[in-house]
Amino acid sequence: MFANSSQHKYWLFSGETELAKHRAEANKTYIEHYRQGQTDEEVAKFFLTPAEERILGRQYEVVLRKFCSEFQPPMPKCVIGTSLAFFKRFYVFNSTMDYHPKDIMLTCVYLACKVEEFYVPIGQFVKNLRGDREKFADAILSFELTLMGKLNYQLTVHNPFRAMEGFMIDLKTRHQELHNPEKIRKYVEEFLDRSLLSDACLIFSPSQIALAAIKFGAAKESISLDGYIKTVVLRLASDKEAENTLYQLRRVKAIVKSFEPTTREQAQAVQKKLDRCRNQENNPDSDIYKQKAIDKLNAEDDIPAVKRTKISQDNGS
């Protein structure tokens, strides 16, 4: 049940203002850690601002969805929704300067495939990528545990697609004034697809997003569903609860419709800046990262030797 889920308890925020606050804090924390005595003017030129981080995040959300839509074998919508939810959750409390969106994006998709039981082996997964596939596989696998940890291992995502299908069935059985509900499906699905690129999943419940999509789709066909919502969906709600629900539906619509993707030029300018200020310890191409990986492997190799030594000592005593 969504009401008892970790998503409802930990990953729903009051609105865009609260999300902006958390993102700004992540930006500030990173800068304070790495500024090394730079003046405020130098910091402004060298590091990304919260606004620039959002430009980059939105750009990679578009790239993520495009990657999923072209993925082979074809990917279920729930995997796309969960991938984007993981990506958005990660960057509420983490900076793009600390973890590059390119690495986290692919790891989110790979993890979502597992979580939604659409498991694709890593070898087959990276066949969907151009370039050094072995390098991509190593990066994805190395960031997987980091991603899960940053998400507090709260990996269940309730997407709006199932709720939408429930409302479509309900319209057919309990609102027969709408003779052919399927004619609004195209608009409903377009709304849901657009919602995936907004912050809606971090602010509203899946049922609120789905109902807003249904209402939007009907409006595109000049059909009002106010009567259905008030007398069927909200029949047991108090006047105050009904009023709040209708208000939330208007908020969903406003947030989804206000989303505007960033231009390629904007993203490229921020990307160049990011290349200078990103955390090299989390950059798979950096010497620091490669040395850490070697040290980790060496440490793992030493563990069995330590255990064997201890066993020998115990047997000898």
Given for the second form:
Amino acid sequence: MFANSSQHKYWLFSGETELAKHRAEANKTYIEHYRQGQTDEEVAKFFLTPAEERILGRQYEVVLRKFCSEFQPPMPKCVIGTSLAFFKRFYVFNSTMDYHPKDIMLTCVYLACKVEEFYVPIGQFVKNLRGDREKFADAILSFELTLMGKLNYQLTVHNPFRAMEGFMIDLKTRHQELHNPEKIRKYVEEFLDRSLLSDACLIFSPSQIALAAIKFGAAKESISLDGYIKTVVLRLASDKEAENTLYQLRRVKAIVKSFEPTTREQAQAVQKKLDRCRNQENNPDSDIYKQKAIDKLNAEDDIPAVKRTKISQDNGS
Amino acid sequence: MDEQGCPRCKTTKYRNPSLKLLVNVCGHSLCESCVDLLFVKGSGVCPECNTSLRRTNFRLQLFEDPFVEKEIDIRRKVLRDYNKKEEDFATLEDYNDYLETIETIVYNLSNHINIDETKRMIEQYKKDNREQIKKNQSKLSKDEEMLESLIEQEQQETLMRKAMIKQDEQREKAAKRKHKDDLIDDLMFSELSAQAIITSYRESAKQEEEEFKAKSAATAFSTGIKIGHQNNVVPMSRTEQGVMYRYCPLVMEWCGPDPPSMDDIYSDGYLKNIRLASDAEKAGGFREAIACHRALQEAFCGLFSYPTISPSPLKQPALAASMSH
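Starting from the form predicted on its own shown above, please give the structure in the form predicted in complex with its partner chain.
Up next: the whole complex, starting with the chain shown before.
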């Protein structure tokens, strides 16, 4: 259940201010580590600012969702939700300069497929990509462990989709004044889809998002569900709890509605800047990365080789 | 580890589980059928090392490594001559040196090192100590003596116990007979009524029987546990009993309003609003109420979630751990 999940304990933040603070910290840590005595002006020119990082992150969230919706075989919604949740969680404490969102994005989807029990073998997975598929496969597999480590191995994500279905059933049963609840479903799902691109899943519980979506969908059909929420859902809640919940519902709506997509031009400008300041150690195309991979391979080879010679010595004696 | 097998016909224990490996003095193993084949005449040479062997000297290979068998053979032969005991030496050091020499000889012989020299050494030793060897052959070692005395003692004890039981039985029989005779005598000559005599005798008989029982129980107790029989009595091991398991009903933490219970789902008509399970699903144990229950739980769980503005301490480990990776 959500109430004692790692999502509730570790991955809910008080609001966008707190999220912005963590992201700025990650940005600062990266710059401090790689600035090499540059002045503040040069730093501002060379490295990405937290705002630019957000643009990039949002851009890639859109790309991720598009990739998922065109994925073959078609994937269930919870995989999209989980992969976006992984992506967002990852960039709360990490800078886009350190790990390029392009690699992390694919790894998130691949991992989410496994976590949500929609396993697609890596060969079939990369068939959904254009370009050098082998290289993609290598990159995904090499980042998978890093990603899990950065997520603290807390891989269970509670998505709002099932909660939404629960509310639909409850509406049909306990709020029969609403004659045809199915007609609001279209708007509800639209709202949930939009919420995926916002930071809602890092701030609110899935049930709050789902209830906000239901409320929003009903409002679109000019039906008010305030009565249902107050007298049925929150019937036994204390005043304080009810107040908090209603406040959270309003916030969900505000955050999801205030979301605006980034423009292509903005994103391209940021990406150009990123190509220069990104961490080359985590770039699968760079020489440093390749050299590191080779070193690692050799190191792995060395250990069994040493053992083998030892054994043969033992036999000889 | 290589599979154990016959070096001549290459059969292995895996392919023929009833394979019997035999070994001779040279320490090379052969399977039973190969031995039958090669040593029809009673003697022949080892196919591995060309040592001439006798068929009668083949015996079952007990150890996986035939080399061990060979070493045992050699050791037995050497010990037949080197049979001095600890008492034959003045100091412990001398005895240890002597044991050391035996080990060297065995090692040399089984590894083909300085065979001629070693054999000569043995011959020399035999010549020097002929008398003592003979004497020691007939003498038993201290350990053996002790074992023998123990066995003897045990046998004696069993005999004694048997005799005692027999005696007891006889005594009892005699007492009973005497009792009967007394009773008849009394009935014939006493002035008391027959009834009173019989009851008084019966009582005294009972008393005697009880006395005897107590006595025999005591003897059984005192003789039952003796040195040689201690092993038969296995003390019951008392198992440590932990605290009894107590069932505590699961308390769900909802962080939200209580969702409808399973009973509510059935009684409030939730099932009218969901897809009913097909027959195939029902056969697998699925009920539509289960899915409904789960969806409702997810809907209500976490509704009251309200993260406070200051980051809770719980979030810190997540941050620290992810930064350190």
